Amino acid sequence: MYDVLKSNWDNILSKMKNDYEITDVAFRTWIIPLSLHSIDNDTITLVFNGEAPNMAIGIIKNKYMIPLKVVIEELTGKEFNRITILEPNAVSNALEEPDIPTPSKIIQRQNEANLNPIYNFDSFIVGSNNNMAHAVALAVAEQPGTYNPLFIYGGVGLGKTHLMHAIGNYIIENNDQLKVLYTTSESFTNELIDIMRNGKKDNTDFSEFRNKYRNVDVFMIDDIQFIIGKDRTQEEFFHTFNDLYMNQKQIIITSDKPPKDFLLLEDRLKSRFSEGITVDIKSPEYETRVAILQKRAELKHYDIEDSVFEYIADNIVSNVRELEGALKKITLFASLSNSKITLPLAQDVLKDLINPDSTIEVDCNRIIEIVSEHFGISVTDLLSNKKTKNIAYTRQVCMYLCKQLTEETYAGIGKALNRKDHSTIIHGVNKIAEEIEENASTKNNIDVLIKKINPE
């Protein structure tokens, strides 16, 4: 097979551009310094001859692998599951098998690790909304320490913790030697709690719990914007992500905003999360989101109509959370009726969720507590008369929004926010308009508010 798969490579290269219209500048970039090194069983491994081959392999393996799957299959009638692409420095390196961990060891990792199985590569949509996150992320789980820390922020629902997983469960499958920690920032904030209140009771220290987080290879940590207001927490994550880093460990970080959003954090940490790569997650397209539908159904085996997926995708826009809730209801309730699904029974099904002539109502309610969920900050604490900096701060960002996005006087938000002297909220709302004429990172911050606030 290696010899026809050699002889027709050219011929493979040519078909494969004519049938999916890929661009000559692409061709030639991506596809044409490709060449055929070696066949294993049902596995092809490559050689790209190319330049910044890292961000090659990243983006052959992300926008046309399948492709050159079936032009392949089609040319050879025989179908390989995996092609697997070498920098040209790495073909010596390749001829020798790698240890690969047995299942057993693997699922065993996975739980210790704190990571879930059902998220990888594989299950993960790549649209325009994603591709570059995607890229860097199985450029990081295939070389650990290739972009160190990897900084990944978008919304709620889109993806940033599937991805999280996937990078630790590759590295997990693919190297028996790394050890791999995922963890919420909520996780690690309450471990610390815990110790500082039980401690001396059970016999425990911060040494326990300073090795559990810093004798790891890769170290992920979810919703770091959690951290936020919470000095302790802080101040021991910066000292972990130092002794991390130094050692040249590799960490990968998740939250809702960049780094330069951050107005509340400190700088020495703000500084640290930007020395790597931060890449973004925006909401799927529509294109996307039928696929994330149709994989989902695939995965689980679903026979659902086309017109079912794409109703769906019409009137789901913010998040991928929400796509899959939508389809697992529908799939439940033909489960339980036994029938089959449908357009109509899905118009039924969604009937309360999906609405197209229904409007958010915006309101000072909503506003507060969407702005308290952004800072971290409880809506009790907001509405408190604490004066701490951040609580202050977030509290005068949801009088400008108030006034910005409803209809409410200032007497009327006040009354929202706990607060009797209506001065307080045109000072709020004037030293927030002020900041955004002076500060580009308040602006975009507000704006990613506003987005959250009214997404339509």
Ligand code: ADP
The other form holds:
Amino acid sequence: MYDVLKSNWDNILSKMKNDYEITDVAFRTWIIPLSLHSIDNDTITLVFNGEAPNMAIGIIKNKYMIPLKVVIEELTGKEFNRITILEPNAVSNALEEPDIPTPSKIIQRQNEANLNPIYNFDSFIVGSNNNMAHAVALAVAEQPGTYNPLFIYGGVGLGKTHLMHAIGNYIIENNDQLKVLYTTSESFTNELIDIMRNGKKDNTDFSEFRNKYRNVDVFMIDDIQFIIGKDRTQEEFFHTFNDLYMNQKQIIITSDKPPKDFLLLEDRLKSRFSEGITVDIKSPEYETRVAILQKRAELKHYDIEDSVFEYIADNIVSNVRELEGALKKITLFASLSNSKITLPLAQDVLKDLINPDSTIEVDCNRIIEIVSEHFGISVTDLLSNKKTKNIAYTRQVCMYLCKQLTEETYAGIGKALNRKDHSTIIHGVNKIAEEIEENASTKNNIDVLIKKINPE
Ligand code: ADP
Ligand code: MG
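Having seen the form predicted on its own, the form predicted in complex with this ligand:
Every component of the complex follows; first up is the chain already shown.
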């Protein structure tokens, strides 16, 4: 058990951060300094290696013990009743492992690089659809700067983002010098829009932006298709790209299409891209689909019959995200109804999902799922009564998009969002509509979301 916890420690902490919406500063100050010391029956002993240990341990005990227990149980299946926390000087030095890079340092760097530690090479299944992309990605991770730029393209939900994070995580785990930065092209655009809107005359904001993106050794930009055609962003991206490229820094780009298929991509960028390596990821074959499902079940400690994996893999063919969605739906249903995961149960739960001829239907549920994922909020929170700023805002974006993209009435949208009072919906729709008029980055976010909900 000690080994399981030790090797998953980073995942445990970052899941805790995500699930409990722990702020960055609290996470850095209280949680990252916690490391695993020992386990004895149902007691875990941790060491706090941060500042002001006395005070910190009190805060951690009050606020973060329960989240930690829950996440450990979710990830390992084992319930611990007691967690004790020691100050570093209470621990004998003989127990320290000085040569191994501390997990907390790695987590901190992954955090600063915007990387999700769960997306790594170990959890990435290789099949004939992605073996080339995988091999090249690993080569880039081993020798950043050698194959430049790396351009990964492929359809939605096929593992581009996963592979990109895997490269970044690998570099951080194996090299404590290189500075890695992951960004989506949406945040890149939004940051730029914000600076242009605030329009500082002395250009300090621009130089901050440029420093941020140009002072890195590995720059990863996800879903570049959202930048193409936006002149000012594309221009700024070109300069960032060139600067890094000239300095032999590694650049990694993902997109839904190969560079040659972009009509609006400037020639100078097209030719730069063609100097590097371009790899694609296709839809996984049957065996790979089964393996991905098995791996996912193993990571989550689900007990599932093979026939269920085969059934899902037989029927959901195009997209890994949908495969995972199907598995999630089945396990959720089984746990809610307290039943075993069997083939008949899977067939019943998936009957709406499995319809080979269906085209994408844009309804409120699809909008809710995509918008929640986009903002990193769970659908459960979105449909709950929680009123924190992020959740409430995400909900309003759903209201607006449901109104724009479906034929639903306000009452119907209210029902989909678990809201009784339809004046709330009218208010939400109007609020976002006004914000789009006033704020270019909101407009950009909404445009991106519309593309995600309704890809060409
Ligand atoms: P994309 O960026 O291409 O839209 P993602 O990287 O977000 O796709 O992948 C969607 C989901 O599928 C993620 O949860 C990812 O972990 C999973 N996934 C995709 N490909 C694989 C793979 N080869 N092995 C394991 N999981 C995968
Ligand atoms: Mg992606």
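All figures in this text were calculated on a predicted structure; none of them were measured in a lab. Note that the rigid core is defined as the largest set of C-alphas that superpose within 1.5 Å between two forms. Positions refer to the first chain, counted from 1.
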item: Rigid core superposed: residue 310 CA moves 2 Å or more between the two forms; value: no
item: Core-superposed comparison between the two forms, residue 375 Cα displacement 2 Å or beyond; value: yes
item: Core-aligned C-alpha movement of residue 341 between the two forms reaching 2 Å; value: no
